[in-house]
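A single chain comes next, written as structure tokens; it is the form predicted on its own.
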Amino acid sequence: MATRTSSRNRRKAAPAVGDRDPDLLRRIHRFMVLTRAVEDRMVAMYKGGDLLGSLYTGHWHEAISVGAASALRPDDYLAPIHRDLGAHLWRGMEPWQVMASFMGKATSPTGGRDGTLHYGRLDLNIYNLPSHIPANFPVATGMAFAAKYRGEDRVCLAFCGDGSTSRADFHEALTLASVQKLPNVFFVENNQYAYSTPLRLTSASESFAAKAAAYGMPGVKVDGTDALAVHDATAEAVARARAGEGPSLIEGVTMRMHGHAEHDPADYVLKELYEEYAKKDPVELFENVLLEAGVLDDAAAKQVREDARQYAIAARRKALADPMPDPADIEDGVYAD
């Protein structure tokens, strides 16, 4: 559920799960489900030593990433962040595709270009995301600003984390998408963590979703654990954006339950936020709304958890098996034609 709306933004109340769409709600539940099997099958591959790198996943994050992605349509932009390996997979990106990224395989989005989670796919819309978040803000300014100079009614949604809200780009971003009203929705995962910097050490605003008033664009705060307040949260923003009215920003408050990247213990994390977000599981959470609802039953919602982790599972045998790029073609793709 919203947990509070800016002063600039009452949002509309929110319909019954009885009066959803069905066919949508047992999709989001089935990828936020196939969203974490895929991560924790992949957790294990590092442990195992299956990747060439360190691994940076998006546990507790799946409300923000499915439930976001959900209220988009196919041809939308997309400007996600290392924690939303859901909204790849709900774009239509094969498990086994981000884990030959990590293992710097040839058939990866970049051709094993990179070993890590720079993976994009423009043929879905989605932007190969960089390493300074949030440098995708100013790109995906870029795209609604093309969007609307050829007449299109897209939108284009982009991710940052709390951190980044610090620098110059978030400003810029938000600044140059407010004045041109650009069909932009800006998602700022509020994790709680900047890395190992913790919330009160880099923001004194009251919220994020706050400092949407200083960019003359309404601005919302929603649980990040909650997939129908962030579907719901999205949806008003995408159709404000398509309707020409201009950007928004949205503050998802969720818990960062890895350390940044798995080489990370995250032992400077309070106890406290642990125990506490330990109990707001989001997969959990909407598999028992749905449950509560008589959207799924008990034996769906158990097929729906094995399915995800036979498809984990047969995707990794997949990028193990993939080949390595070939040496001989190091230098295809540096530069365009």
The other form holds:
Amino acid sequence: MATRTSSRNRRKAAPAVGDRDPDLLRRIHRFMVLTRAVEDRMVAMYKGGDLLGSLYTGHWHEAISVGAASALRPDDYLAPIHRDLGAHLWRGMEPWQVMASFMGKATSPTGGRDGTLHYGRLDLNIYNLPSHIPANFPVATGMAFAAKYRGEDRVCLAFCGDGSTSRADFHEALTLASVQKLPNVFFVENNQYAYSTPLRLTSASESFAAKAAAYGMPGVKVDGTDALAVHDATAEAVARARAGEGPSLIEGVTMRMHGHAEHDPADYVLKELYEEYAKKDPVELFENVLLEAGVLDDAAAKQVREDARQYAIAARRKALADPMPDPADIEDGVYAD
Amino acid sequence: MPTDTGNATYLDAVGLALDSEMDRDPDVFIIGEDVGQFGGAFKVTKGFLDKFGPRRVVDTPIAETGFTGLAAGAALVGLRPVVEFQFADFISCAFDPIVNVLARHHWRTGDPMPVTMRAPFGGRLRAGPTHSQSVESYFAHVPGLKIVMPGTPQDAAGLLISSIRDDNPTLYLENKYLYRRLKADGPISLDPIPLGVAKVVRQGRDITLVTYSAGVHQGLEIAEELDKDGISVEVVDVRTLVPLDVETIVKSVRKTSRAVVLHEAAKRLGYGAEIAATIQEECFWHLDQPVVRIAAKNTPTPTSPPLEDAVIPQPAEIAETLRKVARA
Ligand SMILES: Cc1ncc(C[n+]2csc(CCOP(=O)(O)OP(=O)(O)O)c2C)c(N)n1
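Now the other one: the form predicted together with its partner chain, given that the block above is the form predicted on its own.
Entire complex below, previous chain first.
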């Protein structure tokens, strides 16, 4: 569970499940289940040849993507990466739009100009990232800067992977956010691999959360398979940012249970890690928590899974039927008028 | 704060324009290294901190990637950042966000990206290979960026105002050799000058010199000299490289039938290659001579005066080339 890395960051004991808003809990559960269902459907689509290139999924990242996004207000900014389908869906992105992005369809958020995992919607306050990781980190400081500049109490939550922490963007964004006291929450999704690169070749730090101290911000490490731990840590960082107290760093530890993308058999991954994490499916874990607390019963849980499955099937049907883009206007929009 | 004394320098003009845009639009802010308390390495923003405060005059750590990305994020959600790079040479540290974040965002998404990037560039200050670079060609290749290179104080002001009001990422390159050497001959107008409109700064009959930034003055001085020899040079200041006002260039070359392109950047794939190719495509049957490029040697810019002078185009070389092409 949560490891303290900063004495400035005092956390209250987490409330018991029974003392929490059951609607919020059920909603988090529903979106985690939906995220899994959509990605499982998309894996089948990848195998069936529906998609253009490879497919990046966030299996075992659902507690992070949904748990963290659920701690935001809709008007807060989000700067996600390729493991964060759950956060997109939470915000209102439609599964068929995401499928359309992996198919180059006219109905994708970029109309097929960009594709695969490069989707976002500014109308949902979601930044659409380029390939370069973590380019979204400096951009996230800018969205937070704008909120502060205008005296608004919005915050910006940005995600990156463990591998992304090595790049200048990470360092410069955390430096800028801390000296400018920007309302940022930086979330490192530590899934223990960066493509084929294991943690030990990425960082010699004791943790990513520990790096926060060097930037003068609180850092906390949580179990990234535990949706409530993620939600609570994010909520606390969000509250701090909203109160004008500056940025925070959260590390959520999980495991990348699929290849880097579906083309990648990931045979370089330690077998023991797969075995260990097979027992820690975040969706299952959270469902069990809700079942035990009586927030959900078996029939309701089953219904949620079935609804999600049907929703994903319908999304595929729509994305498949959607048109391909027309190249006639391809030179339009290079510049804003 | 800059005040218009009637003979504002090129540097004053940049400051006057920035000041007036910050007055006009509360969403405009300036961000960069040493721009606040110190007033900028070249003092363009002297007095800005006192007038506008730290909220709008933002001193950053040495983090070009970071603050360029920050500007992108702020622009996406409605602000109009002006980024100052201390020297254009350091813009290489922000190449990634400029090319991958700012330049293609609108095309990918339709979202606005109104970021103005100011950078002092160029040689003749004996500043050596990593403090004298002309960077326009690296960026002219990138769809989605506008590139503005004013050559006079008046253009520096009017084009900066347009750059800031433009909804696209704009690279605004200030020739640091001109900063204090060039003075306006009258008050600076703070009306915007549209991007993408070249200016015929001298009418001529025999040959067209297409140039920009410091090349404009070099060109004008030499044109006067050649006039005494009976060679009438038309000088076209393109002012903005992207978008390029092809029409004005073509009109002039069709009239004179001869063209020379001049810039201070290295010759190989310098922007002159683009201009020369465009002239060839549009004016081939009007040309009496091949289009010739005058540019720096394909070396880094040296420090020592005789070395730097050997690399960057000098008046004698320019005059000789113009004479040769005009009389051939
Ligand atoms: C600057 C940059 N270099 C390389 C890549 C190619 N690439 C894409 S994702 C990835 C691994 C990312 O690892 P991590 O940040 O740990 O995130 P994960 O994919 O494990 O979630 C690499 C190398 C890239 N997108 N950007």
